[in-house]
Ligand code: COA
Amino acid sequence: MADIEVSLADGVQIIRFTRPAKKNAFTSAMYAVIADALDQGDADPAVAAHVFLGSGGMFSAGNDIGDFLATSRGAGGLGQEVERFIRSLPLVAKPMIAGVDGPAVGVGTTLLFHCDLVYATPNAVFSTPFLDLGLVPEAGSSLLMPMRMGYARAFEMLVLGDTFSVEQAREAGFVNAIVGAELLEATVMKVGRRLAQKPPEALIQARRLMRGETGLVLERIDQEVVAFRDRLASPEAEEAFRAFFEKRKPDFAGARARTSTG
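Would you pass me the chain only, in the form predicted in complex with the ligand?
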């Protein structure tokens, strides 16, 4: 598929986001391709690890806001493929590595908390502006982010909507190392090849033990999905999505007035 490229090299499955015109924002079809690739890579003995990479100086602008707007007006919910992708993340068996260059927004950042190794360039910036879009955290991030970086820093990202620089992300413990953009792919491939040399069953079991909270994450994802569905249908979210496309600041006072008058 044009917007996602999946390839295999040296025991490493590379999943590359290639939708530059829309800053690698994820559509329903892209989620489906990524979820299928993770399933197939897990089942393929030739794959030892999965790697996520962006393109064009961008990791991902997160969920396609046009899709959000369409679902907020239509049947509601995140959409079948988004939910399948999100629920598949805690169940992935093989290590996931991310190479981040440029902005990682929304699910572009929450995905990283399911990864085992994250390398990022000085241009990488991380943000999870769910609240400012009238939404709630997703992909298990309401559990995984406070667990990994502490409640105080997670609140800054998830509620205040602060953007973290690559240095802040490394300090917060979700970026392993900062590497120059020209070295990013070589770095993730090098560590991927190292994983491919490990005893495969021991690798999977060690990872499963270390990520022991799978059941809890799935439970939290279910709770998030319910809240997210509710928020997507809210006047606040609709106002935020419209404001994004109209390139203006959202007016939540107006959204509140519409809510109170029904």
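Just the form predicted in complex with the ligand so far, so send over the form predicted alone.
A single chain, with no partners or molecules, comes next.
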């Protein structure tokens, strides 16, 4: 199913990224399947919580760059399915839990700030290299990450582009606990089953009260989409992606020169 496996066990909907040969990098089709699963799970009384898991020792490398550029340039922005997915995240009514093993890059990290609980292995690392690609943060991360981590730590990740170890992520407050790789799925499912034993309407209402007004997050996502669309068409982003495919360091000074003379 578009490199996404969706299953239900003990009241927990499991959304597993199953594209390990490509480091579970997301394609437009994968975004569509995840968004559909979240919508359907929220509407299904048999589902109490959603769980995200990777595979092959990898959570997600973020966007599949080739697929992303093909769909985003045609759409003049992030792409229809990407936008549908990120706009759906603040609207999910039921708890979301993530089990992270290995790298979580780009949206692989920003997704976690919409989750209620995150468990990770010692091999987990987190990075958001949007700026290095000439882009801006997405999925509401420019709002949610400073709120969760504090401005200084969020600036380290989103602007400096620092990679956070699992210990740094736990200290920053977006990883709840570090568990061994062999225990990750069992740990996540145990927590999911505990949530499934709670009174369902009270669970949804308590979560809604704790998360607060979704309008601010949706407004920030809209702002990010506009800025992202603008940056994607910029000489800086063009140079960054060219350098990525040519496996070299980008020359942003040259991109500025082309802008000033163009």
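Rigid core here is just the name for the largest C-alpha set that superposes within 1.5 Å across the two forms. Just so you know, these numbers come straight off a predicted model, no measurement behind them. Numbering follows the first chain given and starts at 1.
For Glu224, the Cα coordinates differ by under 2 angstroms between the two forms after the core has been superposed. Note on Asp67: its Cα is shifted 2.4 Å between the two forms, core used for superposition.
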